[in-house]
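The data below hold one chain only, encoded as structure tokens and taken in the form predicted on its own.
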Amino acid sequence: MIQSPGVFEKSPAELKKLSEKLAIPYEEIKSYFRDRKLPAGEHLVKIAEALGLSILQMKILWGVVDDQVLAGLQKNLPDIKEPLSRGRKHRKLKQTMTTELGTLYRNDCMDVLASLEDNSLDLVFADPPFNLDKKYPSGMNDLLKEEEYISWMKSWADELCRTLKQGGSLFIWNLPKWNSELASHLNKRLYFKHWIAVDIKYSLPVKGRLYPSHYSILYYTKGKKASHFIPDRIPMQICPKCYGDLKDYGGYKSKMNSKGVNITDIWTDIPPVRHAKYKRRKNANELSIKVLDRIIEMASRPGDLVFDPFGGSGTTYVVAELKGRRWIGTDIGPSKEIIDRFAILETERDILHKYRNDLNCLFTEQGKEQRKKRNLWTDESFRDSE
């Protein structure tokens, strides 16, 4: 019997020569074997017999667990023993930095995670690296095969998924591909709530395909209700410029939350980070404090504990400080920028205090001015002519 994952480490030479005896295409060939997608009809037939294999046991090798699958591992559920895991051994952490509110470590974040107890944890967010290949100050390889990277990302969610609350909320902010990959894994675990679509372009030429122009949110409950659910209300879409309605309202207008417009999960007011005033990470991209300021408000209460595995620039430590949350953080590459970070903290309210006070209103303070200039209707004008 061939085993994995000897099956997948075929030579060129080897794949060309299967090629022409099964009358494949190379290059379908080499994506069931390089890529690992499964075959399908009469491939994946012809495939299984030059293996020797059965079709049941084509999709476990490939890695497709389908109701066939599953009924079968069920069917032969008294064969398959494996001895019950005990947990990552703990390993000494080393704590870098700590506040009223909150601890950093300079740790993989499974370590940290092997030393929390089941359910202590109200909200996580994590922004793991993305497989891009950066150079990351850890020295950390940020290229692995894909099928490594997926196992990898599968190992820290399901220990997010044990230290969660019950009506705990998980966010995980990734590329499109990776959460997909992330999604089914979950789905078997928590409750699916959204896909949220970050719209953020950064104005690259791309080759060969659609321009990506936006990073997705997973978000995840622990219990079909979250025991908190407040999100921010934001401001109605006006034009910029002559400040008057982008949507018709038509009658409906003096209907409309003089608290704002319900967010979606689209979020098309999330800018990158790029200006020296607001970054603090060099050579690196970071998360505006708007995200996490939305998340942590939305899923979370003053005293909660929030938990990011994957440090970066501390941006959902520094928000969870500001709001009065209780942390816990870390990072495997160095603290510096972070705890800097934090002898800037009283800069970093004055930003989050600017976002805020354009949240939870019809208009902001700017908008209604104009409009008020230019006799266009606010919420104000409904309640005097009532």
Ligand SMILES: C[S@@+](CC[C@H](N)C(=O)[O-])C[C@H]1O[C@@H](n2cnc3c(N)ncnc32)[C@H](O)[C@@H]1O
Second form
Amino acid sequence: MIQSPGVFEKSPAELKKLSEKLAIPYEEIKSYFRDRKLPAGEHLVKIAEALGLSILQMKILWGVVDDQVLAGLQKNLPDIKEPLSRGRKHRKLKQTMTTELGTLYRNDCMDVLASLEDNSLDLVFADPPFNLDKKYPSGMNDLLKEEEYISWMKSWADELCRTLKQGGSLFIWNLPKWNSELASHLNKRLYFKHWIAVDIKYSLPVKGRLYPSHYSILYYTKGKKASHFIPDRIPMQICPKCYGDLKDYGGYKSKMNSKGVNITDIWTDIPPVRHAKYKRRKNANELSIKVLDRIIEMASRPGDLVFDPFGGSGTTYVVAELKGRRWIGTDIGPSKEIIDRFAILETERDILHKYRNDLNCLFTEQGKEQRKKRNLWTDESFRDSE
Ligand SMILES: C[S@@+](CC[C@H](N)C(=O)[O-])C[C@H]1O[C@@H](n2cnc3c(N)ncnc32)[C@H](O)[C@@H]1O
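I have the form predicted on its own already, so could you send the form predicted in complex with the ligand?
Below, the chain from earlier opens the complete complex, with every other chain and molecule after it.
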């Protein structure tokens, strides 16, 4: 977080006065001081003068580290030395469940992370609270100031960079707004692989804005090459009513891989978990098993160690257990929902099997049957005619 010596703590009356003094519209002054957007051009010069700061100091205060700031800091390197710190002290952890493959804690993820060795995790999936004032069972504050929330995200992301193995993969699920902040932070630490857009509508249309229709998953690796990357292939999309093609494949039909099509960085086949029958917790977000199955399959092998710092209803841990991965989990709130979920692991296994049955084929069994009935082409049409 920016350690501002009072620069941003201005009352509306003070902002109004500044706006009049500098002849800058009030709304713009508000965006500079309330929302901490760096002024540009003439406004930058005027405000720097009024605050008695240099442009470089302004940028540092506003948290903008560009090449000019970096060069300034590098020039003054001897003056900005800090004593080396060995990081957070170990706190006693509260273990709430162990399974054949995993351990669950009821702790702040920063405490669990502090107990983990450097380079120890093969795969991390993180789905933090989105700072939308949701009520979580832990009673945690889900409405921090923007800069506090961003600073909090960066603190656990740094720990994930430390604990991830060379070749390990990191996936972070969040709203595009927050992941764009985190991406610029992570770009300096890990290797960017993908910004995956998960096509799910999550709010009503808002006036003056586009209809928000995707969650983002950031995908990074430690080191240039992932030690494991084998994505599933998925069935070709067909019309759910008439089972016909949705795209014109022209002369390429016969060349289509009978194991299915490549997964792209836009995922349109992820169901939201809304139905009470499938939802394991009443209040908070719960991800579909399908997301975790796809990620765990793509970026880890059986026996690998998976970590999720924000347990929620335990989707990551359930999928890791069912797929033979070792796992470490934690949630700051009660573990009951996760423990209850492990008690019905066989139901979860059935759901997982259902999803996996429909993978690595060009058409699902049902899709193929319906297409054959309607004399539509399938991968078998070409095999038969060869
Ligand atoms: C969006 S939910 C995760 C949902 C999960 N992916 C699932 O599918 O069920 C976020 C969770 O993070 C937990 N949480 C928030 N801050 C935490 C922290 N500092 N350490 C550990 N867990 C935290 C909340 O209690 C909440 O259950």
